[in-house]
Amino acid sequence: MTGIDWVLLVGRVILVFVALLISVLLYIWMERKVIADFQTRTGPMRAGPRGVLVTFADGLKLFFKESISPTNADRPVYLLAPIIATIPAFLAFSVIPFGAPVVIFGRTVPLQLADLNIGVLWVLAMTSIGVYAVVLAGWSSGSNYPLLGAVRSTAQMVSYEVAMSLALVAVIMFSGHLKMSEIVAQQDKVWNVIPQFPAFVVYLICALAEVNRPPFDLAEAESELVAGFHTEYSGIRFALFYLGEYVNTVTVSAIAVTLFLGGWRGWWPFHGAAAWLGPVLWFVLKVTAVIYVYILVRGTLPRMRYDRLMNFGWKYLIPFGLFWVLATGAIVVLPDRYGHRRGAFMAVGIIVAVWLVMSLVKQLLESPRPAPASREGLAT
């Protein structure tokens, strides 16, 4: 790599880092305003025009706030946990293409930090590292309450990671690529959300649980364990956990856009001087739409009970994800091998799919049977 290549790479790194920080500030402001509108309130109005700088003010307050360390804390691990929670959220975004390649100084520059051959696996690896931050934060605090919150949050994240991985496996099988740029290129005619809509729904649900967003934020809900695994954190250390959670939300939304919604591709292209800006705008609009859906979910759905949350993940999402992986394999392989019997395979597949979906819906709608009375109760 020449000097210009290094300058272009460093410039893209700084651009992505600053853009993620600004997007988090605007996203938190948008969330507060939308939920306030749900509740017929005005929301933040004081800091900046229409309160747009309220998140910046909160971050500035946390930066100068005193950080208190518990007496029984394992200090090196206690200080390392917030960093582990933040850095992987930024690294996961490095493989996401957020625009079409542009020509700068005679060089074709992709609007993507790294186009890895294992881009989807890199995303899964980075999102999985967040589990270690939760475990280390709860264990190193030297208190029972953060430890309990860490155990519950880890169980939830690991459980829903399995179903999310199955949804991504179905997309990989359908597109035939692991590189993010190739998956976007494969959606030039039809976005993956149409043939892979079940996987898209499973991914959106699991992403909510992965980043501890409502209605899956039981481990840090006010009615559960005070604040969960980060109870003993304050000041800038707590701000790092807060930042990591919202950067993760932006990242999982960008992954959903890249894998299912065509990435930076739009319905109509831009020409002329705005040819490079059009794909970036399409990408930003799609990510904003997915984040808006997450905000709507937070403002409308109540929290689930913890046992029902785990039951939904293991007994419904994971079996359905396994079934959809098998169905995707059949959709990809069977038409090429048995083209003359394609109609029969489609009919059998539709019948099996309807039967499975109806069986799942029936179990969800059925009310639990009352427990039989004990013999002692009957005797009395």
Given for the second form:
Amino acid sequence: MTGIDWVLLVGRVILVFVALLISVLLYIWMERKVIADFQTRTGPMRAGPRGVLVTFADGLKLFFKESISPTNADRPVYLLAPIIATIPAFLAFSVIPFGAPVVIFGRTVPLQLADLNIGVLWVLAMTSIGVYAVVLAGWSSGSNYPLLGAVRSTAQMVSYEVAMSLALVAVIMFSGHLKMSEIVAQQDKVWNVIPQFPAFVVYLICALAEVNRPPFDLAEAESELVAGFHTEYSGIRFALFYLGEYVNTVTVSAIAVTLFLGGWRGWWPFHGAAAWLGPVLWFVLKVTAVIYVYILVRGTLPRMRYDRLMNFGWKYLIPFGLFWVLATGAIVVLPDRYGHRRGAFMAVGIIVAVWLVMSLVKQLLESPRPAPASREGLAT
Amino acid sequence: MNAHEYAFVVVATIGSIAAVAVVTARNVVHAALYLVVTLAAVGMTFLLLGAEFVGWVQILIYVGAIVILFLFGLMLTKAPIGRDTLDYQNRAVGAVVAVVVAIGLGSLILQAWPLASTPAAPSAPGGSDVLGSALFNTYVLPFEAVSFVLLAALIGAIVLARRDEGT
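Form predicted on its own done, so how does the form predicted together with its partner chain look?
Shown next: the complete complex, the earlier chain at its head.
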């Protein structure tokens, strides 16, 4: 590593950091505008043209507000929690390739901070560390609503993490790589979203639950829990939680784009000096599209009830994720062993057969619904 | 000493201090947080040895899942979660057990890797492909045995936790 390499590395780090911050500012504005459109309001209009600077103004205000900490709080942990909320959110983004490699000063520079051999694992590790922010914030506030919110959302995040990992395992098996750049390279003909569509759906749902966004935002169900785990936070610490949540959403969308939607791949007519711009634009466009879907979901669906959320995670998403991992195994192995066409037919046949058998077994395993008379038992 | 060894010394020191803090902490949640530091230090040690996959799996499973479940259990059961002091009075037994375990593990390690033959540089990095084929070809039987034990533990937990109506 010579001086120029270091300059390029630090430059990329700063670029990603600033780009994430700006994307969060724009994303919150976009979310508020789209939701306002849903509800036939205008949304924020005052700061900047069409209110585009509203998040900046909010952040500035929060920055100068007093940070109050409750008397009962466990101070070191209370101060640590917002930091843990933000840092893994940024770190998780570091393995995502946001453009094709470019040539600067005669060196090929990948538009990615670190191309780890185990990129997907890194993402999972970072999201699981992010759970600490919720647990610690809820516990250290020394107050009941945050504690309840933290218990709820920890259970939710841990449960949906399992299903999310299963979806990612299927993609890893299909593409045969753990490295993000290799997964993007492998999607040069067909994006993974087509052969791995079930995994894509499971991933999108789990990602929503993982970042505590509506309709899975039970951690901060205002009507029940005030604001959930960050009730007692104010000022810049609250802003850090907010920032962490939105950076996480951007990261999760970027992962969906990288693993399923072909990453930065896309059609671009220009070669030469402007060739690097196309992949970056495509990446931004795809991430925006995924985020837009998330905003539409938020605007459409009501918040889920807590027991239904857990049922959905454990009884539907996780079994389906396991099934899809097995099915992917059949899809990957059989065509290699029995020739391309025959193996593919066999894989589809096995998947359908397993699906039928499982749907039969499920009927047998399900206990009959409790009779309405059992309500009396609860009352006594 | 090269850079690897300096890094190992730093990581090992932090991990050991945190390990002592786990047992001396008076607050369960603080103890769990020190445990996080210790486990992360173990993960870092794997990374320093070039075992990238094992290192991150260590962090993902132990830091990301197991300690989270500890904390979750503490919150859910309202176990001594506040500033209740945590102190187990039976120190003599604890000291004996600790010394025996330390001697046992130490002699085992010294037998397996005598001090003189310690390789200076980390051996060839164990990628996920090497690890996977070793796990599912050479060691498939122990692997299946372990997963069977885990399955039994899982079913046992469900049986214990479940309250059937009418019993």
